[in-house]
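We begin with a single chain expressed as structure tokens, specifically the form predicted alone.
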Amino acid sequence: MTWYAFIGAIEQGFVYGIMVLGVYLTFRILDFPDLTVDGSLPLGASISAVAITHGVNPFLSLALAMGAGFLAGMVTAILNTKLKILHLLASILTMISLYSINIRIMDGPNVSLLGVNTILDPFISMGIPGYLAAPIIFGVISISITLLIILFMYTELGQTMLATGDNPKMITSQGVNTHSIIILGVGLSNALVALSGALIAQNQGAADVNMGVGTIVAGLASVIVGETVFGSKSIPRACFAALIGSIIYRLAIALALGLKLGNFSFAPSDLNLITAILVVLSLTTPQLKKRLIKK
């Protein structure tokens, strides 16, 4: 692996690491299977795009894109507590919406940025070498967020939250309206994967309609290698973790990539198939520690 290839794949670890923890807290905390994201990236992308396209402040723009993201997930939770949808079929259902609504909103495929600023421009201004600035500004927020994140889930909110994912019948003995933690947790997940679209969009300088198929699977798949390699006995544990195993899927993902054996070699065609052989070996590898152990 290069040095231009490991600085890019953790510039990505940490612009998608955002992605990951708006995963967990749907995924871990509220037991809520949500195919949302899938959608809710590109909406991010593209209300960033739009915005800023129109002469929108670029750092305005990622707080209307968080509120978008909000939103879509808002929508996918009301659908599954106050309509009783099914949970994994209301996503899927405000997904296929958002493919048409993020087209409505680009008024096409998809929005350029080239020749307009981005929140990165001040800091490549200052001196920082352009391939250094995405890395460093990224690291910087997506570690603040995860801090954000851990003090919330010690507030009374944030354990209910926990509370609500773990035992929802004890919760709601207690008085609890779950329903509203639900809308909250998953309009809280969607605006953070809504940040992190838009933020990759300044840093590819596009948004796309396509950009987000397979990030739910890319989530997930970070979310497990993470608690395998870091673990999750703690909630700042597992916090750091999901972000640490973006970091290290990207990493795994361009070592792939860059992977020759003969005249074999991966193609970026073959991300998905990579995709599920590291999530197999995530999920296979304590089971086969645990049984050499006890030999």
Contents of the next structure:
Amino acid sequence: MTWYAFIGAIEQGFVYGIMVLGVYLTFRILDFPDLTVDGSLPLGASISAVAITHGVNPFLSLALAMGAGFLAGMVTAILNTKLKILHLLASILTMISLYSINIRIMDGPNVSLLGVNTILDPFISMGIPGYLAAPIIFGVISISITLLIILFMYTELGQTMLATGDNPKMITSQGVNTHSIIILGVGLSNALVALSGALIAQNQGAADVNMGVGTIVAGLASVIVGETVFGSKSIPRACFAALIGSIIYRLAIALALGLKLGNFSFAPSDLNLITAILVVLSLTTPQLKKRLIKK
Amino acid sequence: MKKILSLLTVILTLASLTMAQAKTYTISVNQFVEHPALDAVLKGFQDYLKEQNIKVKYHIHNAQGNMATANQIAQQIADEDPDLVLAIATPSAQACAQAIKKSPKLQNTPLLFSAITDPVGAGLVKDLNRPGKNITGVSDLLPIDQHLKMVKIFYPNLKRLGVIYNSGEANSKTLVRLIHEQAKKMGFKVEEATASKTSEVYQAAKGLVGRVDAIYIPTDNTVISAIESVVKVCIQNKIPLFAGDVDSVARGAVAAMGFDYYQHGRQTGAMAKRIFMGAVPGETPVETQKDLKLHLNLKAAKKMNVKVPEEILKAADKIYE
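Cool, the form predicted alone is there; where's the form predicted in complex with its partner chain?
After this comes the whole thing, all chains and molecules, with the earlier chain placed first.
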């Protein structure tokens, strides 16, 4: 792999890592498979892009995006807890609604951010080239968020959330309202996903209604790959594993994009297959290890 | 003296020609998705440069419809250090434009786009005639004025034109805006009907019955996918149907003026050649499709009670009987 591809993968790993942390919250902590993310990622992007093109400060637009993402997550969780719709179906319903809503927000499927000020510009004007500024900024943001999540997990509320995912019956018998915990958790998760979407849009120069396609696949793959490579024994370890998993996932794609074996080179259309194989490998490696050790 | 001069010119021309041919150019391609039209663009582009004896080494990438991948490809292109970047379809072009802004190494690399409907709206260029920066290309925006002029040749007294489209498609939204502008100039009214899914197209077509003299379908993926249901409504109610793409003529529309994406790619290739020969991308106006083909379906015309003007019959490039 070459220099720009490497730096580019790190940058993508960090910025999508914020989304992966959100997926980790629902998937691992709350045991809530949430497909809302395919819609809340472009939701964050849409809100941020429209805000910026209407003159809102790019940093402030991130807060707006997070608020919208939180609401989207709340809707999914309320459909699930209060209206008793299966979590997968509830999240699919929110996701498909968001497709229409995002087109409404943007008044079309795509809003360009080329040539407008984004959060990267202050750093670029300080003299840091863009290809370096982006990974640094996204690295700082995603690592800070990881630390905040770890801190949160050690609070009483965080511990309750962990228990809600582990054993909802036990925690209900202790008089905790699991519904509001789930609503809060799924909301927080989607706030992070929307923040990730907003940063991605600012980084890639456009918000697009289809940019969320495959988010959940990338999210789950990153969480699992991270756990395999970095382990998940403690909360801090598991949180950082999610972020590291995101970076590994993007490095794997960069590798697949540039892969050449002698005279044989992969066709662009092989990319999806290669990505899938890489994920399957990282999923099966720990099991294989276990079996080999037993023998 | 004259002889020497002319000999010198010949030598110079030959020298510059061989120089141009001797160099192998590197072109990095960022295509958004594999799709017959977009694949044809790349094929046309490559064929044209090959025919011109321009040696090119290609790095071809395809994002498989994923924006994150399009973005990673754009960053990877910096390592390939190409002489030109070709971006096919809007998300890929936006990703490349952003990567060029970010990587010092790509700062002076020309970016050529193809198959982009609205380069200004996509933020790629400021002005179609003077794109600025190092970006230009070929837009696949339909020449709506010429399409509607064709409808007017069929119907000089056209009062109300029906348009069916999906408001969720960016392409169609732009086209419908242009149809309104053009209708104002040409003096007829536009009646819109929208369908957000292929299953709604039939209902949308029916809703136009009695309100319009003719129906025009822009290159809208949703409506074109279900054009048979529009054809059915038009035959039942004797409403002439016109389309923005020629494939719809084979499927039952009366006539269309369209282009094929292979030609679109060739035109983009010609632009690449001019840039290699020294044209400045930022001062090279964005082009739209030059060669339009008129396709005509006489069977459909009969079923929809349309009289085909002599002029159209003569001009048609392809006639279905």
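As the structure is a prediction and not an experimental result, all values here were calculated from the model. The term rigid core refers to the maximal set of C-alpha atoms that superpose within 1.5 Å between the two forms. Numbering follows the first chain given and starts at 1.
Visitor: Once the two forms are fit on the core, has I10 moved its CA by at least 2 Å between the two forms?
Guide: No: I10 shifts by under 2 Å between the two forms.
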